[in-house]
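As structure tokens, one chain now follows by itself in the form predicted alone.
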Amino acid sequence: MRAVVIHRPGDYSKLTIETRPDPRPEPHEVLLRTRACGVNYADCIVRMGLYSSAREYVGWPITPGFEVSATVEAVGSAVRGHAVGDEVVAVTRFGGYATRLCVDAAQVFKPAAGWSDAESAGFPAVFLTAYYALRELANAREGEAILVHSCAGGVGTALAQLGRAFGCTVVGVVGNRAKIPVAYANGAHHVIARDEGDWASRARAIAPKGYAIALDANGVDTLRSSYDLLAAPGRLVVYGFATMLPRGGDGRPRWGKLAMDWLRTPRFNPLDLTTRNRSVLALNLSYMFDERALLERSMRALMALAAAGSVRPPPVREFAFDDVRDAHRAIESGTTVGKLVLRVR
């Protein structure tokens, strides 16, 4: 088999595709051989060395990526329900960057029907944060107005087509223009560009009595202002700090620019959360893979609502298995919109 395996955090370089013997499934395991894998802005924050989960998880070396699409070629003697030559999607907690794994067999799912191999690879992660942030720990519900960052992204268009399934009014806000388009066709109601100036004071025009949920991964930029546009009461589900990391360059993190974006975070004061009758709520969805029953209990409704016809894959741009790096300089710079997967030929 072949992985990608970074030996110490830093910059594009750090990433090498080594040769390793295949993998041997365990009694509930099942081997697959990858056909496409997921990239999300996650793994870049796991090449510099900032994802707390895969040092307490994993260490060094590591093999990023959190899905793939893939066939089975093997399944351990426990497991019940997978069959050598399946069709499958699955989750893994690290790991999904390499031509064959082995995966719990409770993190292996059909994929939807009709959907390409790379669409099935970039659904998993950002739909479960989504599906997670919206039911789960927001508790949308009809009618209510969602404020939705980065709803270009991978799991802001996921948020964006799962708050209209579940009968919200979908405020969108994108880093530019230029990605106006791509939230409207994921669901969005309105959309609003943060390079045409000052977004909050729209955001509220649009919503004069708050939102209900806010959902963002900005960090430091945004976090104060989404807070601020909070009905009462109001949910602000945190799943990101996007802002406080590079955009552009060598793929490094600024420590200079990492320290005073920490300082300048927002902190909630308990009393104010009290008084003014907001909660904030947070989630990192690699924290929760021992959750069986959550995990699973999510995916089979996402795959119920995607065979409905109720949310679609978002778009995806494929990378070749061996441009990985590329992937991470595309994803980095802020100007993708939807899924980047890597293509396992």
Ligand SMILES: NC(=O)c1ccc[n+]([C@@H]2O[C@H](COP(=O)([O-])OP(=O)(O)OC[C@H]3O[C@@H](n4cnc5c(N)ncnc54)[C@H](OP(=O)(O)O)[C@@H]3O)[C@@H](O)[C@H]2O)c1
Given for the second form:
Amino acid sequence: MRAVVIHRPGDYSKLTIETRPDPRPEPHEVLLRTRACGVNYADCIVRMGLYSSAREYVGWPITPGFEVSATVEAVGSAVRGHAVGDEVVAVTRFGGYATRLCVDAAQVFKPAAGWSDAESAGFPAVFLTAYYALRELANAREGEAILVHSCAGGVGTALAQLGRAFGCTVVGVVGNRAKIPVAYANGAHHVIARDEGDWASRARAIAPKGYAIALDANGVDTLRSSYDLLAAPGRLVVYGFATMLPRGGDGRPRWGKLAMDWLRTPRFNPLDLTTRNRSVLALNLSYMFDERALLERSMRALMALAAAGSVRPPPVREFAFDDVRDAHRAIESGTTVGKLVLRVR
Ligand SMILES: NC(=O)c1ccc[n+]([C@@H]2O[C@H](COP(=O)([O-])OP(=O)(O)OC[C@H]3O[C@@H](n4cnc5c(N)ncnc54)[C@H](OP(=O)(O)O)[C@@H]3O)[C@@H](O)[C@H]2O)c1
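Can you return the structure of this protein in the form predicted together with the named molecule rather than the form predicted alone?
Now the full complex is given, and it begins with the chain already shown.
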């Protein structure tokens, strides 16, 4: 089998492809032959050496990747419910950028009917993130106004689709006007482009009473404004800090900027939170793989929404497996929309 392997953190050249013996499944695992691997912005943070759970669970070398679509090639002796030849989608705590891999059977699911390999591979990570943020954490309710940053990206399109499916009014914010149609096509009711001027004032004008929920993975550049835009009661969901990292360039973090942005990141005062009826919630799904009941419940709910046509795949851009460096360069440009996927065959 072939796998993308990163031996040391750094730029795109650290993504190397190696050939290794095929893995053999443990009793509770299935052996998968990968058809496509989802690419997530978090994979780039792993490559940069800044992803804490990658350091804690794996270290170096590491194969990134949180999701694949695949064919089952062998099943462990204790596995029930999966058979050789099944087409599946699987979530992985790293290791997904590989042409064959073993995965715990509890992390393997039936894909949505009629979706392509690439669409299935790009589904779990962003939709599980969006579902957990909106449903489990923020408890989004019908009629609520929600503010979704990076609304044309992977998680952003999933949030917009789920927000609309839950009956919320979705206001999307995107980095530039070229992304506006994608945000609308994925369910946003209003879309604001940051390159067209003061985004926060326009967001305020759309929801003068404030937002019940704001979902922010930008971090320092938008977090304070997202908090200020909340209604009372209101929930700010923090799930990333992308603006701390270089947009484009050679793929290496800038340590001075990281330090300055860490200092500039807003701190929220419990007295203020209480008085103003605001909550700050946060998540990192990569620490939650052992929450089997949550994973199963969330995937079941998402697959039901997919079967009902309430959610569908965001636009997918495919890269050949060997062009993994181009895929990382693309998502770090900050200009991509929807999902990026590595095509294995
Ligand atoms: N906590 C979790 O469990 C979890 C799970 C999944 C994803 N995430 C986070 O969610 C965010 C979105 O992930 P994704 O995989 O769906 O990616 P994505 O949204 O498809 O792409 C990243 C987007 O972030 C925005 N951005 C802001 N600063 C950036 C920078 N310096 N470089 C590149 N892009 C920048 C850009 O959108 P605009 O310019 O349009 O805003 C860009 O298109 C990431 O921050 C990721 O780390 C967190």
